[in-house]
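We begin with a single chain expressed as structure tokens, specifically the form predicted on its own.
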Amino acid sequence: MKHRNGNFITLAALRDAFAVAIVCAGIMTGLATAQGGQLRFCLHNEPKTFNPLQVDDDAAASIRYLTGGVLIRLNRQTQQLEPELAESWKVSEDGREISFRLRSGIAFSDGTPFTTEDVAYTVQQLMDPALHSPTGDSFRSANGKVETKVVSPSQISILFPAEVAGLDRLFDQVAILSQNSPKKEMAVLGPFMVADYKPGASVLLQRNPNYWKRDEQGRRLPYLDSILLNIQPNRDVEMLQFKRGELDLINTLDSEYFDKLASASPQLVHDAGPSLDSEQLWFNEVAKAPIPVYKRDWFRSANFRRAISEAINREDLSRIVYHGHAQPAMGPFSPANKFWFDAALKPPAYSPDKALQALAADGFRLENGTLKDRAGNAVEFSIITNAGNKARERMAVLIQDDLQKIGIHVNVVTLDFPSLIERMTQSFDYEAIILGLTNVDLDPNEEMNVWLSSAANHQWNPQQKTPETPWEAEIDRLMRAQASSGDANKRKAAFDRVQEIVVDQQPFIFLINKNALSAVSTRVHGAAPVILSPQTFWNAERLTVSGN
């Protein structure tokens, strides 16, 4: 997994050249009294990259969504696909080929013309194995070369070596790069562009002066002049800034703050219902990790992982940490994903007694309140999570208490997000981690970069040259099978089996699915929070902010 150098060169801020539309005095529109304004909200960690093909963290994903131009966009409200840079598209009957007819007269933010060659270049980069693109993993239904063919100046076709299920939906995440711009990935086709980056402080996005869209009245989008993204991992500080009016929205709101805001200012909070997102715990199974061999043997035992899962009281996590704005997670997908969720899965049962039985099967035993393995080693490990995320910190403490009841001593360690990511993806210097998965689509193809054993986000043991366990090999087979089938029922049967294997093997110990909670200032006009990410700014090009 590659990282962008943190000392990214600051770009000169470019101001929009066209005049702001003037609305007649005293006449209110559905947007606001005037276009423009600056939208302000927080990123909870430093963006790891500005290359849209290498995005695998929330901060970089937010920037990609706001700046990247895509051929097809999944409307987060209707959950339907809509044409963007491509005015039309067609998927072949065998699901291997997709053809696009592009809009004409579009330019990148720096004025470089947008052409079919840019699409071909983007696909070539996306599928380059050397890039290890998490986005590209979603398209890998089979080994083989992906071919692009420029049919005409406005038409291009892309041929995959095997059928890719839900092929058109996957392009929602593919921001088109310029082949010719000297600014490389910083030349964009989306509504905003990166104008300034202060590491550790903020990212400033300015309106893209060459953005191609107009609204129904012919006004050029986006309405906003700029978006200021403060890099702020501390949720307490974020809430204080929101209350002071220094921020305009909180895209994902902790349940505790949701309740406090709801009691004082109910007009500011939004509960869109159960989300697709999950929080999970996993253990480090990487062979080269700098941890004792006997601990890695624990972590690689399915009985050990099952026991840890059975010893965690998820109802308490939902009730105490999330104040009831969450539910125990049953597996890889939330029940909110009505089609793909495996309804045969049962809610995880909290049972310390069953946990101890599973551990006994591997030779573990309780001695004077301390769990020991068959070699006499006391069972002790550390859980790390990102500092400033109060919910994860509280979950870690509750899990610490739960596991103490079966004789396991847990140390809770919080790290700043960049340090955590470095340990997770580079040095592998950790024992267990609590983090979350953000799902941006309903389709399991979006999680190919998690479940394929060769993938960078196969977090417990990433980038395996060949599957190290039979069950991982079976998941590889099933994920590729569902990704290469056009039959929705066959795809569901394959992914149901994936979910069942994951629940049985517990490589990720799924903890909770939280509700989609957010807060939006009354200064923001046009907001309509949804369950799909990004919840509050999915329609940023049509938002306006008054009073700043």
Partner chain sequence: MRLGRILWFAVLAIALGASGAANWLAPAGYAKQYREATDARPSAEHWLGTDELGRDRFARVLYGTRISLLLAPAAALLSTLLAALIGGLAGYLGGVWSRIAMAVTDLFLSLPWLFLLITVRALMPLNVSPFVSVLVTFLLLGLLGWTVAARVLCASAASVRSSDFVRQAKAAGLSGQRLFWVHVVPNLKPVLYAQFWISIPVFILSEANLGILGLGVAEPMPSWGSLLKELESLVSVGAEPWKFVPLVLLVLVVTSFQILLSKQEEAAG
Given for the second form:
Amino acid sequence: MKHRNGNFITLAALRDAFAVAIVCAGIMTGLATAQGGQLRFCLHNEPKTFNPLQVDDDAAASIRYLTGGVLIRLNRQTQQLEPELAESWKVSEDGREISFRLRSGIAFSDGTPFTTEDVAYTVQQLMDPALHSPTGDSFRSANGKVETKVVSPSQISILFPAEVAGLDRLFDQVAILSQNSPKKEMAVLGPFMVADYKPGASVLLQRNPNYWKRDEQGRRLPYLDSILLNIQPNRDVEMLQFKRGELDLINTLDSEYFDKLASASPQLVHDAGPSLDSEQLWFNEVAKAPIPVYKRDWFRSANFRRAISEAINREDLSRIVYHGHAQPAMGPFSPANKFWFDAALKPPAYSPDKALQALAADGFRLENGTLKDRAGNAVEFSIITNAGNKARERMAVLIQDDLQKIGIHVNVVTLDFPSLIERMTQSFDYEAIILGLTNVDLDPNEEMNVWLSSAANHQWNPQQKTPETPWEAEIDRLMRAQASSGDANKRKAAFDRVQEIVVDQQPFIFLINKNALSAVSTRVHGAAPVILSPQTFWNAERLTVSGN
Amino acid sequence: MNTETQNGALLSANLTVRYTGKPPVLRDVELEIREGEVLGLVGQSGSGKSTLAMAILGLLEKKRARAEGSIQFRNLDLLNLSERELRSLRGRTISLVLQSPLSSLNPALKIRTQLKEAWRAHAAGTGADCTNAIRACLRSVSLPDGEEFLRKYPSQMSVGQAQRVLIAMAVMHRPALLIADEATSALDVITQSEILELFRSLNRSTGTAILYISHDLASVAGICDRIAILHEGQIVECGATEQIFANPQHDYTRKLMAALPRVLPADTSPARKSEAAAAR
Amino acid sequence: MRLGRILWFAVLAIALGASGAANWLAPAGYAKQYREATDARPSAEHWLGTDELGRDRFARVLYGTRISLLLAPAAALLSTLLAALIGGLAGYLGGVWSRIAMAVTDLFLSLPWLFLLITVRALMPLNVSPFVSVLVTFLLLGLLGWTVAARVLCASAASVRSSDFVRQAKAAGLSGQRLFWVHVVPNLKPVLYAQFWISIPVFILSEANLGILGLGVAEPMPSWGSLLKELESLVSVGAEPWKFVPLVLLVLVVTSFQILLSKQEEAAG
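Target state, the form predicted in complex with the partner chain; input state, the form predicted on its own:
Time for the whole complex; same chain goes first.
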């Protein structure tokens, strides 16, 4: 995985900046594939650390995924948790304690045996406030000490000071460190280990000879001999190198590159369908925002927001801007989130007429092609988005045109990212924004910091002392209820209700879900790109590469 | 110095000029120019002739040069005038013609523009007035006054024509004093004599006094009423032209005489007295 | 020679005329989105095809030409005048003034413009019309673009200052102001012309790049800059030559201006 823990929703724009390294993954197709080969792909930034607990950028996250051994792994394809270094695990009723039964006979890449003490040591390092582990942030639900208890040589339990929502799945991010190895964090339990690092140029991973996993035929994994990761921030160069056969994978493509590549060599590209990522428009509903009061009144009206939502032609957004590699967004969660998506939601309707009806209910009327509010103010507002993101700029221009049809004049302003964030989070000097959110986890708990009215990422009106609207109060209640319940179905029911309220109130006007697009060379066998990161190399241990 | 009467003095200077950090360029120079006369100032290059001319015009670089003493011009002390007052004198009452005519005209401007600017600096009037004035002064230096000529750039004229244009510019406002700084030394012999003749006739017809600065004693001799000899920052001798030629007092003057080509009347190097008769 | 002149003049006349007549030549306007025909090839209906959002490229080129041809030369003129004034005066006055002016120029060159422009954007309201936005941008470019030329001009003016003709003109009683404008500035012409002609394409492209800061022309209005930006990914354009039209037009118009005006100069000189 490549995301920051603790921020379930990070701005997709951030992701654009720290582009994700991607690689292919594959399922063994049962062929007696020869072992060996080198897989090559790009990291888009310099990895800042090889310490798995300090990972805070995409490149380092990719390396952690390939080299780190974890107790529990989220299967990127089935979206189910699977035992890894732990044969089994159990979370207590109150959600504070998790106990693991570990596999035996496993050793780190340098030969140091893997024991319960390593797990205890990793947890201690993870939670040590002095070490500021970004991964550890997700576990810090309350102040207090974390206790680890070695029950037997193969059993260990970890007790947290308070309930940690979705505790088990968080361990997908926690690569186990060795307490005793002289090689420190370079001793790993994952399928690969770092063999060479040329700053600014490349990272070479080699197969971990001590990796514990075997395939169904009893052969040792991984099949690959090595993985060469080129550090290359430029996407054009990456594309060129891929075309020349110098790279085997591109983990995430934008729709333009995808189409270019598809028209030349359709066998190389993969569209895994809608991802969890969404793009949305929202209005500034902050009470103290430096915008005219009458505008804020529009923005705080659900009718107004519904009307805007209905006046936007989402089909055109995905067809024209994403060349069809996106789906109109139905709500906060993409249908790609198999368990949590609320199947009762209907696809958004496009209807300028119904939009005008909704507006009429609030006293808006059309005068000579210009929409006026009750007081006679012409409806005009600006949409800001981050400069350089072509897709968002184009969506903004299409929306500008859509809204002109109901008499609303929109000014599109592109801003550099820091200015945008400053307006969005500090000065609140904006009217509407288009941004994307990168959902990095399937569980709604990861979105507490968006949906709670007191949360900082509750972007349309963050950090409310008390909920300013009844529906926000209701969402607060439902989010807390689902977080404190151990019953998955009850949680699901609560979160379904949240999704319905959001769709009804449109605080975020969700526009589209982007498809997960990737490219995989035909030399790579076993690849099966998925929507979850790392899309192409989630099954790196079972990939093979021929002919290089 | 000699004892000529102060009557008719247009300008009398008593001047020391030094550039910062160097010995004075001019030391206690006493010089008198009388109304309507042509005074020759002769000295070799570096003797301070041009500095004197610039001092009179108030064009010494203020940052670098300091002038002490006084320059009485009519009833004004030029050294005490403000820049504004000086500017109203320049070109109108005291004007200047420089040595190299082609570089003294702005290569980027038409003749008309340059003359027009000179006229407008001291006259108000309609465009027609200006054109008339320009034409008149061109005629006075025997240049064509047609449109075609006015449209020319300096590069499209001969050196002699350019020098006449400069002179036309200098006499345009009928100045009381015209300073010609090496005004003929860049010219060939024939042109030189033509220009000298022009100066002479302007002097006669308008009564403009001329300070004729040159390193060349011979060219000075033809037009000057009096001659002052400048040597190493001091006036070493000053007197009527015939007197200087007939009876040079100072060693340096005699050296200058000796260097003249022998086409002048005989016996021009008689002086044997080797005592340095101080000019003062 | 004569024929060449006529040809260049024709190029200019066509470009100016067509952009002036954009309302008649492209009545649907630059913002109309033909959403069923995006990124189309040239056709009878869309002479230069359509862009990514289905807008008629021909209309966008015409309207973009109008904006850029109006504003870029104006901004270039402004920066040239500033360069003449600051660099020229500094060199002409010399001494302390020259040192001060060059220090200011150095400061200008070393300032973090990015942050200044971000501040400008922050001070501007978000709801400004696309035209005001592009106007402000060109104004900024004009106000900021003089520095390099000013250094060259300072040196040229300094040499003019010590020339005989300036001394002669001083002796003719010209005021400092007249001296500067009448005698010094005309001698800086070659540098001023260069500054002017170089500034036009530079400003046109800078305007497009300032889009990153929320300055420059705003959607949906086109400018040459925003049209040229599409050429960033040349790979895709190679097979679609009609997308080069804005670039070709820019080169043609700037060249024809330059040639016509320099001929004018020759004729005058």
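Positions refer to the first chain, counted from 1. Quick caveat: nothing in here was measured; it's all calculated off a predicted structure.
Engineer: Seen as two rigid parts moving between the two forms, does the chain keep Ser301 and Phe417 on one side?
Structural biologist: Per C-alpha fit, Ser301 goes with Phe417.
Engineer: Quick one: degrees of rotation for the smaller rigid part between the two forms, relative to the bigger part?
Structural biologist: Smaller part versus larger part, rotation angle: 37 degrees.
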